[in-house]
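Here you get one chain, nothing else, as C-alpha cells; it is the form predicted on its own.
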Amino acid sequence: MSEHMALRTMRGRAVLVTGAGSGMGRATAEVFAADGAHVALTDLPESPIDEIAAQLRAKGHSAEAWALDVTDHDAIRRVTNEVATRFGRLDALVNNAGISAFCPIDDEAYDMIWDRAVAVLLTAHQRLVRAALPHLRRSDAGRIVNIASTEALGATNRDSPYCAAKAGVTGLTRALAVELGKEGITVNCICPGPILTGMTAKVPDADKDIFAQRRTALRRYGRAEEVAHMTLSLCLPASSYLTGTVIPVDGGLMARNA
C-alpha cells in the first residue's frame, strides 16, 4: 500500500464545496477545514460565505470564499479553475448545492420547477466534475462526493421533481465511479434522511418530533455535522477502494419497516 493510500486526515488537500453557506453545505466546510484542509465554499451571490470564510480563517484554517451560481456553466468553470490555482491543486469535490421542489404533477408551474430541480439539482453535478476532472486527475486521491437524498431511494407527495431529480444524482454517481475508476478516482453518494437544516426549519418541532419517532430508527432529526463526517470520511486518501456506492445518512430511516 503506497503512503498516501494509509492516511486518515484531508490535511493540506483541497476540497471545493458547492452551497456552502448554510446547513449540510456549510458544517461540511467547517468539518473538513477543521481537519487541516483548504476549503473553497461557494454558494450564491447572497450567502454568507464570505464571512464563514473570514471565520475559518480567524481560527486558523485554510478557507476562501467565491460566489457561485451551480446553473451557470462558465461561472462553474471560472470559479474551479481559480479553486486549483489559489490553492495549488483539487482533490476533492463535494456536490451540495440543493433546493427543494415540491410541485403536484398537475400544477401549472409544474414544468418550470422541473427544470430548475434538474438543473440545480442533477445537471450542475455533472458540469462541476467535468471542471474538476482535469485537477482531480493530478491528485493521487481523487474524491467525489455528490449529496443526494432518501427522497431518491423512496418518495414523498407530491415531490417528483426533487425526487427525480436526486434519482438521477445516484445513476450519475454509479456510472462516474465505473468511468473513473481506472484512473483511481472514486465517486460516492451520500444520501440524507431527515436533517435539521433552512430545508426543514419550516417544519413545525412537534411534526419533526412525531416524524422521527415513527420513521427513523434513532427516533430523531440528524444534525448537519453528522452528514458532514461522513463525506470527509468518504474523501479520506484512505478511502480508496470504495467508490459507486450510495450511503443513506438517514438515522435508520430506510432500514426501518415499523
Second form
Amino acid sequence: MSEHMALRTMRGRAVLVTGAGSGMGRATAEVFAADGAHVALTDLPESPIDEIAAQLRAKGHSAEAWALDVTDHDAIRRVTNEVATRFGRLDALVNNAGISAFCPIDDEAYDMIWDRAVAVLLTAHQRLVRAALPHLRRSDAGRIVNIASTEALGATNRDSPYCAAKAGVTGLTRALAVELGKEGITVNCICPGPILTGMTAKVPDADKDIFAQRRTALRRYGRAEEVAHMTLSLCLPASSYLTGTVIPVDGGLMARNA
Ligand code: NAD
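Let me have the form predicted in complex with nicotinamide-adenine-dinucleotide (NAD) next, following on from the form predicted on its own.
Up next: the whole complex, starting with the chain shown before.
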C-alpha cells in the first residue's frame, strides 16, 4: 500500500465504539470493520453486540464485544484498558451511546430525566476520553469523535434535557480539541439529523415522511451508515488538520429555512 493510500484507511488500527449494538453505533462498527480496523463493540449487556461481533468475524473482520454501561466509571476504565491490551493499541474513540430524554420543564420526572441525560450523553463522553487518552497518545493518529445531534444546534419542544446534554458535547469537543491539539489528537463532533435507528423506530413512517419533506433538504431520513461514513472519515490518519469541528450530518436540516 502506498503512503497516501495508508493515510486513507483505518486498516490495522483499533477503534472503540460505544452503543455499538444498534443504529449508528452498529453501522459505525460495521463500516470500520469493513475498512480493516480492529473494532471493539461496546454496549449494555442486553444488547446484541456478541452476535454482531461474531457476524463480523465470520466475514473475516477483526471485532470483539465488551459489555459496557457508559454510566459505570470503573467499567469504562477496565474495558478501555482491556480493548487496548487485546488489540495492542487504541487509535480512535467513538462516543456514540445515547438515549432519548424528552421531558417538559415542569414535569415531576424532570430532574431524574435530566440527570440520566447528562450521565449518558455528556459525562460518559469525558470519562471515556480520559480512559482512552493514555492509549490514544501512543497512536500516531489519535482520534476522538463525539456524536451529538442537531438538537445541540436547535431545539425540539420539550427536549431540554437532551438538547442541553448534546450542546454540552459540542462544548466538550471544542475544549478538548484545544487542549489535546498540541499532542496531535483530534476531537470532532457529528450532529446527526433524523436518522433511521432504534431511537426513531417508534416514529410512524407517515410522520417521518412529513417531517423529512418539511424540514430536510434531501427530503428523507438518513441511514445509519451515512453517519458512520463521516465518523470513519474523521478518524482517518489523513484527517490530520481537522479538529474542534461540529459537523451536521442531517440531510440539510440545519441549512433549510423554508
Ligand atoms: P439507538 O437507540 O439505535 O442506539 C443507541 C445505543 O446506545 C443502543 O444500542 C443502546 O443500548 C446504547 N446505550 C444506551 N444507553 C447506554 C448506556 N448507558 N451504556 C451503553 N450503551 C447505551 O440510537 P441511535 O440513533 O443509533 O443513537 C446513537 C447516537 O446518535 C446517540 O447518541 C443519539 O443521541 C444520537 N442521535 C440520534 C439521532 C437519530 O435520529 N436517530 C439523531 C441525532 C443524534
